[in-house]
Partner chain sequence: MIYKGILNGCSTDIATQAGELNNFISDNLHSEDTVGSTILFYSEKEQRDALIRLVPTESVKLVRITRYQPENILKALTTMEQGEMTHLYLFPSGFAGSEMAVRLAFRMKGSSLVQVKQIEYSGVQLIASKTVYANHVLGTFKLTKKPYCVSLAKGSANDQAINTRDKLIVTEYDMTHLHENQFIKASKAIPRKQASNLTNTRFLLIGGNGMKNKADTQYLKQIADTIGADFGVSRPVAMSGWTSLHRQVGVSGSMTKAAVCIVAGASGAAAFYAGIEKSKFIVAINTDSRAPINKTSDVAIIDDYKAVLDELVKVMREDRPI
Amino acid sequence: MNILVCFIAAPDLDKLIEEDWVIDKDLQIDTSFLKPTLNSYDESAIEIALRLSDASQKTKVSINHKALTIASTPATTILKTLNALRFKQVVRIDSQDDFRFRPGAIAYILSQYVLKHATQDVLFLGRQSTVGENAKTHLLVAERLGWPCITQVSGIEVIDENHLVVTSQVDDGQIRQKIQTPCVLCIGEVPNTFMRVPTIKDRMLYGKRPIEILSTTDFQLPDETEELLDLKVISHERHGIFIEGETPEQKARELYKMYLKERLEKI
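Go ahead and give me the chain we just looked at alone, the form predicted on its own.
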């Protein structure tokens, strides 16, 4: 079974201080000094693929897992880590374009890769990225491929070469269903699926394997009418009030007088 894990290597924006949030004339923020990271959904997708590969001897189904990202050279560090984790192949589609808010273009590239470069049985995509957060790329990829898409996936089991049992979150709980490949699986909240850390030995033996590099010029992009017109920094400042008092009892009384008394009297 061929599994392709698609992920995004995004800068760790939590490391930016307030003075770093400077938007230039191209509506960009300089993040070149930040280390690229994976969000929790992509980490879960990668770890699930590795666990399915680990269980391949038990299930008697051969798992050929690949990882792919559309990014510039900083993503190479993560790809080397995936090599060390013994992914069968890692692919970087080199891009200097701004795809932050272009899920349609990303869907075009991913679907063309599957159809023209490497046939796959299952695509894993994280629910959303830390930049853009559109949460619809997986749906657009499935639409272009003509494959079914299951969202909010929290568990996957391999039955045979052509079937999976997928557990996913729904409004009133969970649903567990047997599905036939090919399909697109959108990985949601999955407990205890932090991406494992490769050993030093595996880094030495596998981390330096070649990375397949393609270019966005190898793919046909859609004629898009969307254009990024503005970018603003959202203020997350919160106001607070210190309650004065020498003892916890005094502070509790003051809190009651200031905030709770009037509300409780209305009840």
Second form
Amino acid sequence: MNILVCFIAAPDLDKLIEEDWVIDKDLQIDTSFLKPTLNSYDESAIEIALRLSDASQKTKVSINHKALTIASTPATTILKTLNALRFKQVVRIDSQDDFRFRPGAIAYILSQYVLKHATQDVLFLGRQSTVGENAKTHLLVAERLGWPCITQVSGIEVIDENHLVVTSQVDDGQIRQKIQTPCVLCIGEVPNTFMRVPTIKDRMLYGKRPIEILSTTDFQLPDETEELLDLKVISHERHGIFIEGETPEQKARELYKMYLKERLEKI
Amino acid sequence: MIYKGILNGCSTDIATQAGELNNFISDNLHSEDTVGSTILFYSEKEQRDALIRLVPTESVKLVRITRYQPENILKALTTMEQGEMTHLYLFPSGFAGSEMAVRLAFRMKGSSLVQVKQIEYSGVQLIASKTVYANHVLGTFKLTKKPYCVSLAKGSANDQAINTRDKLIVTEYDMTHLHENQFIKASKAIPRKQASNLTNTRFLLIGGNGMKNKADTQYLKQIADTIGADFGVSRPVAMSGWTSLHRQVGVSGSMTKAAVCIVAGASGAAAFYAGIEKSKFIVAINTDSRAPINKTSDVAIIDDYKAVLDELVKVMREDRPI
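Could you please show the structure of the form predicted in complex with the partner chain, as a counterpart to the form predicted on its own just displayed?
The complete assembly is shown below, putting the previous chain first.
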């Protein structure tokens, strides 16, 4: 079974301090000093693909897993890690373009990659990126390919070469479905799927395998139907009064007496 | 402008969906030249009348289906809406709403945006805003192609009552003949065992990354039970599997609006804060004086959260038996 995991390397925004949130005239926020990381949805997608591969001896279904990103050079560190984790192939579609709010273009590239460069049975995508928060790419890829899509996936089992059992969250619970490939699976909240760390031996043996590099210029991009007009930093500030005291006990008593007692009586 | 709200009456969260639409319509779509209606999908005949009472517009199209299945809903919508002059389709904030907004726009050659907070229509384009950069920034976007399909931002429902009126039912459609998509070979719905009770809680205690293991989570849950608070966690705690996902607070979990919210051991990442920002009073307890949560809370204590909470239990017991 051919599985393509599509991911995005993005800055860890929680590392920015208040003063860093400056929007320039081109509607950019400088995050160049932050190391690119994977968001938790993409981490889960990668780990789930690796676990399916681990289980292939038991399921008797060979898993050919490939990882792909659209990124500029700094993502290389993550791609080397994926090599070390023994993904069969790692692909970077090189781009210096601003894709933060262009899910339509990303979906177009991914679907063209599948149609023209490498036939796949299943695509894994994380729910949304931390920067754009578009939450559209997986759906648009599915629409462009004419494939079905299951969103908020929380569990996947391989049944045979052409069938999976997929558990996903829906608005009032979960649904477990036996499905036929091909399909797009959008990975949602999946506890305990932190991406594994490769061994030093695997880093040495596999980390430096070549990465397939394509360019976004290989793809003729469609016009976007949504356009960014403005960005404004949101202020969430409140009073932020520090409760002082010699000991935690003193502070707790002050908190209750001055701030909580009356409020809790009204609840 | 002509708009249509789309409701999924097959889901048990239908009242929340209707509340969100009602609130969004009253805030954004009140000009005189705006005409709105609702398309309501449902499957259980006996629920029909109760569902109609939730509809936030005067006219409604009722569409009966066998069960909610995205492909079938899309097929039904594109068939029913072909040739209609609808400018805007509004979907609730849930998983289904965002999926439908994007896919319907693609199939109808329109434009879409999900998790939208506000809209403004100029006659030729729709301007919509939503949070980006993990809830740190508000982005304003122009949608250029009609129909505009948007899903609403999570937590936009409020307690505003829906005007009950004699609904004018425009049309009833029976789409129970639509077959399951063939890629599904078998399916089983697993209803949520424990309904999320955090959205409407009045008193909330939340544990963050300062909880280092399952025992810490259990300790904090016990404190919450003792002081009469509901218990929530930040995303990293939920992803560690130390408690069930329904306790997660933030953009990926519950959006709460407690009268009093105590946050223990959390730094206050913006995506988490979105889940508590509507709280009336926020208390932060953590050991990092530079943590963002200190500035975004009403009061903050810099200290070990366990020592503070243990004493809080004592003082509350002294003051009133708990």
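Heads up, when I say rigid core I mean the largest set of C-alphas that superpose within 1.5 Å between the two forms. Residue numbers count along the first chain shown, from 1. Here the structure is a predicted model, which is why all the values come from computation and not from measurement.
After superposition on the rigid core, the Cα of residue 218 moves by less than 2 Å between these two forms.
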